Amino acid sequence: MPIDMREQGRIWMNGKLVPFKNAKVHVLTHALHYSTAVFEGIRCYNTPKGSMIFRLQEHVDRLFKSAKMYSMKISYSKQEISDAIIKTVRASGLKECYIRPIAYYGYGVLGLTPTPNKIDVAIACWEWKTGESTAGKVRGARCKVSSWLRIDSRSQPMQAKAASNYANAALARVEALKDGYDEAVMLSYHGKVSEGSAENIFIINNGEISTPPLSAGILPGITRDSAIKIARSEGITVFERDIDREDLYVADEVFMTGTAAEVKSVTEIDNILIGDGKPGKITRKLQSAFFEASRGKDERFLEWLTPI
């Protein structure tokens, strides 16, 4: 769910913390015209031991992998970016927030070839209250299988969290919302289930979890990875395998994962009720387990948290 952004704290731009209102780019910035940008979405949670950033290292690693796939040379080290993220969160004064680092081809030469331009890096954060949306938390989300196919790695690197991928996702999201649904489910060119517009997807049958593999053109989600690790630690079997559209309809449970969504229950797809039409037992268990892990209340996963 989009929320209004409260301008609080500062935004880190190319090594300097600047006032929120002054964090501007030129209208001829290359990334604005050609989607030559890679980014991350990270959460900071208020835990019993203070504010902690969830899986910071994995997010920074993925940012650099995304940049490499687009031949972008970030002029800061991973450690410098990690330190800058922490510094930005501190400057915000927020105990909990959503963090957005972005690397992009900047202003200089405007033409399709991006490489003459400098890589700019910015980091912003803003307030994001837990449970902004009831869809998937209080009640199960209603989804539709999108008429828009998920582009795959034959077209561009889908394992990169790149701005260009999200034009495809935005089409699916807007279509779903216009049709009265909460979210879209996207299929691959091969007709297999890929992911939601901004979340990975899982199905549950007979107490076992299945989720599409990376070869289905999905983003290697960090919340996805967290959910898999948590489920396996609870003794639940998790398969990474191709999933057909029909598998969604007959699943006992369906849920989605993402940095913003966390663990989101899906109880209806294409007007077909999933299971009994209520958030399922295993999904609710994973929602609770993820909440505990991300808020520093599960000793097994404390290594996922970085204090600010």
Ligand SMILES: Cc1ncc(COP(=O)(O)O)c(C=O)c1O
Second form
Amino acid sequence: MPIDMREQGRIWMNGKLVPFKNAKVHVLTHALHYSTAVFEGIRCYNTPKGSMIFRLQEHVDRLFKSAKMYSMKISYSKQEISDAIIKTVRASGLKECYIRPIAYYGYGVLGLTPTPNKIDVAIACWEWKTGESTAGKVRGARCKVSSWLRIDSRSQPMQAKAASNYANAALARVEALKDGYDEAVMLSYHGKVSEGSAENIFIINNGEISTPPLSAGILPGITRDSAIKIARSEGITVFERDIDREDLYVADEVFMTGTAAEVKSVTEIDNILIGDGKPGKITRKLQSAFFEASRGKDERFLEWLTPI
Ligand SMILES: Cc1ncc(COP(=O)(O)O)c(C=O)c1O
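Okay, that's the form predicted alone, but what's the structure of the form predicted in complex with this ligand?
Expanding to the full complex; the earlier chain stays at the top.
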């Protein structure tokens, strides 16, 4: 199998920067068997003022909230993790990258109960390839409403960015790809629109934006929050409200947001064209506003960027 990342720089493991190739875990690591891990996905962008990490503090806060929901006690402070993320990016020599911090129950006792094990923390970064996010940027994405429901938050805390949520997400993603679509839209147990497999979703009608509330079992996306703040700063109304499957089909525009996807246009759902089947005007405006904000080109949002 090809390795889809250049093995360059170092990976931070429990306080030490180790060469990329040496950042290994034991096959009996608890998280590998029981999904007992929480993680983050963060981007570092090359800006006119140098490389900057996008909304670092919010990502670190979410990592700690995810850990708390699973009663995982990370033995580093938020400041130590933020500093370690910066150190890892610096050590990579990359100007732009994707950053993956992960906290997981490690190797020691392999039974269902995770707590006898230590919580290990690792931070890696690698060069970002646009492959996954091309659909929706260059052309509109074609989506399928998944036959897999988003896990209900009565079953596990879906506001946590936990590894255990992603078997559900991967089933939906693979189903959509096998059926010839670019991405899945997942419904909640209540039949309401929840989110994509790794993106939040928005619809636009008559110039107003709506997006499912956190109670739809979604991840509180940091790009979602950025898009809402950018839209409101442009005077666009944004509602957080329940959205029905039918609302998707008749929306003027649909778009998705995520650290990987940024802002991506959805132009077809279940073979029904959204609007005229082309990326919509407001979506394109938000796409470029998000691009400007994340690349340090919008003074109003410079506080979202942390220099490395
Ligand atoms: C399930 C899910 N929803 C939404 C998002 C978008 O969140 P963010 O904008 O913080 O990347 C992600 C991204 O990882 C995700 O995995």
